[in-house]
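As a starting point, one isolated chain is supplied in structure tokens, in the form predicted on its own.
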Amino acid sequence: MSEVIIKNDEVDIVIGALQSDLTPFLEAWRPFISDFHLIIVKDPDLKEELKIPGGFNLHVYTKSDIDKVVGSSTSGISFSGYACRYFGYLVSRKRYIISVDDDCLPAKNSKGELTDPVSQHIINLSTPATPFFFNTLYDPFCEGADFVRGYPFSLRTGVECGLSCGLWLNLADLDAPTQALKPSLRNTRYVDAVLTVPTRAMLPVSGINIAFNTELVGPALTPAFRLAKEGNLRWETVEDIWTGMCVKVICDHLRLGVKSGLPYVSRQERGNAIESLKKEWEGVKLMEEVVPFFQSLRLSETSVTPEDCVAEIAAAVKERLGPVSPTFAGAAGTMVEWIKLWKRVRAQ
């Protein structure tokens, strides 16, 4: 498989705005995103007007825009809080989406040099993934690497990469219990590596810093899983963890790759872990049911598109997890609504 060159007009940068003043954020990112189209989705619960500096090619979506597009027929889908980013995924018409939270800045590598997260995500998506046999030099398509001795030549062409999962310096994406127990813990290790997550291996995908190919997996990123006491802060949600497991199962089924590692972003602290723990604890408990479910899930040969796969997963969730908790039954219903909405918006 030859390397694919991604053009700037094939990429949307999606930003969920949970704070009103985006000036410091956008100015820090200007060197890396000014040549791309930006989709900024304002959290419907944010009352203040957004402050956005000039010089960007962007489109801002507000609550009225969301209501106009979504309508009243999809009452189960919520775009509040971090889930507002999913509206950006929905309305984008580009092949590739790079999504980053508004509390993140471009990170510096181990030499103190500022890195370009956008270019690295594009590299991850445009080069093959190798999910069926692990290469001990990590990504063999990175500069200075190759396949190691013993790697089957029949698998060296790899497969297309559907999802690129970037990482975080400073405040790592820890859960509320861990952060509450270790309030001073910070990630300072910059590991210059990318790897393909092996097939059938689950991983906790964080929506903080991701990129994906919308044609391959776009509709699989769905804002379906919401906790009863869910808040708007990162520690109070697990929707992206659920979404990531859906995407990974679908990538395994459709023979696509998921990469993790570079690029890093530097995360700023937001919220109180101890207070958030009260809201997230339900999710911590439910994950003990979720992981075995996805680990054992196998999709049928009749599911040949990501839309088909989401529908089949939703049916399995309703049947196998629905009796465990109403949260699962709600997620299954929302996944079905999301696919209908995705198809309707894309058909316009």
The other form holds:
There are 2 protein chains.
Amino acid sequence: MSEVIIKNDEVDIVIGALQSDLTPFLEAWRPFISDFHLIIVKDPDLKEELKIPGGFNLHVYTKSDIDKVVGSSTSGISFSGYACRYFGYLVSRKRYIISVDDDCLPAKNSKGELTDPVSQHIINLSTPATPFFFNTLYDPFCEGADFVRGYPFSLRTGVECGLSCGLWLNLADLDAPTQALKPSLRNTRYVDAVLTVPTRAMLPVSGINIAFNTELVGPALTPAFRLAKEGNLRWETVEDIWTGMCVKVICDHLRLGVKSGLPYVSRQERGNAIESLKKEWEGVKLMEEVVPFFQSLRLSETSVTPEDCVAEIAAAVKERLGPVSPTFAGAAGTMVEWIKLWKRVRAQ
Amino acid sequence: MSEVIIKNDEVDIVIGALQSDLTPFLEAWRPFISDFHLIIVKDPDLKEELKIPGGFNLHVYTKSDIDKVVGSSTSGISFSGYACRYFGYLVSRKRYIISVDDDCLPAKNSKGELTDPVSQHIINLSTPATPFFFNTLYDPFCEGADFVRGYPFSLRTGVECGLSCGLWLNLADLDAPTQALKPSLRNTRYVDAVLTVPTRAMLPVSGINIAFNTELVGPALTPAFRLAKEGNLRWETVEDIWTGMCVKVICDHLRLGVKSGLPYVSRQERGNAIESLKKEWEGVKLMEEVVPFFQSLRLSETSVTPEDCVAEIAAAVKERLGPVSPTFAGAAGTMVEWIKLWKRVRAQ
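Next block, the form predicted in complex with a further copy of the same chain, ref. the form predicted on its own:
Full complex below, order starting with the chain above.
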């Protein structure tokens, strides 16, 4: 593929609001998002009114909008907590979505300069990905970079990028046990690189700071994997890790790319890892099953759309993981419901 | 595996001397290599006497040493040009080898501080590699880093690292066509990261700045892939790319890791890409065959040592690539010879 031009009106920025006062968040992001359309989805469990400063082109969705669109027929899908953003993915009409947690601010690079996460995600999605051979100097389409000696010319055109996974400074996205063991550990290493994660390699995608092409992979971003005692702190959830593996398997199958690296956001402190540790470590335990499952999953040639692929993954989850835990059985059911809902809402 | 301690006397630093005056090179490296044993192998085609400053613990090997050790029985193996370093790999008795081109200097990081490539390679080889799942915050064993949320605990112990591939600032390691098309392109991006290249992902390993564990992968580093009109400029060779793919296939098979990233060296200007372009593009053309071959190669369970693996790869090269080009047939033959030579020299 060649580089595509992404216009600002082809992008929705989707924010799940887990806190009521979005003023500090939106003001920090204003220089980078004021030219874009914003979709703000209020966590249905949040009681207070949202505080949103003026001067943005945005649409706010609340519990009543969710009930209206989703109705009662899809009771298996919950949009509580972090999952509220998925409602924004569902109702967006744009080709590209950028989504960032509401406790993240644009980060500074190692020179102390503020960086623009939005334009970096757009660069990642508009330039080709190279999943079939690893370029040691990272993304060959970054300014000043190229393919290194030995890189076959036939693979240099690359493929479309489905998902751009950004990273985090300050509070790293660790699990509760790790953060509890190393309470003072903060990520200060700004790695100035984007890379394509090689085909067939799996990665733990974090939903904190991502962007994706909805036509290529949108239906795979589902709030399907819900822990029994899920909280509203990142380290108490793994729904995004699940979703990321679905996307990666689909990208590998459909010959698309997943990029990881820039842009960084700076994560603010929230929650207490020791408190979270007292909850069940269900997510940590289930990863031991999840990763080998997705690593060994191969989709059939008859699955040619992301919707087909999600349906095929759901069937495999039901069959192979369903007996292991009700969380898996629930995820399989929700994915099937999600595809129906996605098709219905998108057809309107 | 857990972290291993690598003592200075377990390391040989192998330098292939393609230029006679090594004074500027060795003086620049003195702060980082003076506590190590050096093996300097003089390119047998180089006529002038080597100029080497005092104060180093080193052994110089020349054409007469090569003839003595290798003899005439292995006439298929050439140690000319960049290949001279492989003689150093052969005669080393150390568990670890670090090897850098003689036109490279220690690089400065993005803060302008001089970095120590030797200690970084040793860190890469002494800490575990994680080829079975990609950690988005790069090497989890770097200081200040850890595994991110979603990384299965069962995969966190990692495996031994066989090969550490460092990178280059200033003159990037591009092929002649790319450098000729972009004559002013220089790499200025210091990416402060090391990563494990995922299992089954292939990469173009450059021999400019590498380190490896000889017990784990040493026999795979062979001067086997010699172009018909090979020159003594990096962009006229692909011997290291070939060797790197052999090592990667072996590491994937034996469940070992290959790391890429830090340390950087700064490459000095040498040669003229336009002149090199006038030569045949044999290397560039052959990569179109080489990469799919190695990507699809799976070794048998009976190959349990690196020597076994190289022999099996050589047989597959002879069968599948031999008919394509005499360069491949030659590589297969040289690899078989190399294993015999390696076993003989190492048994002494």
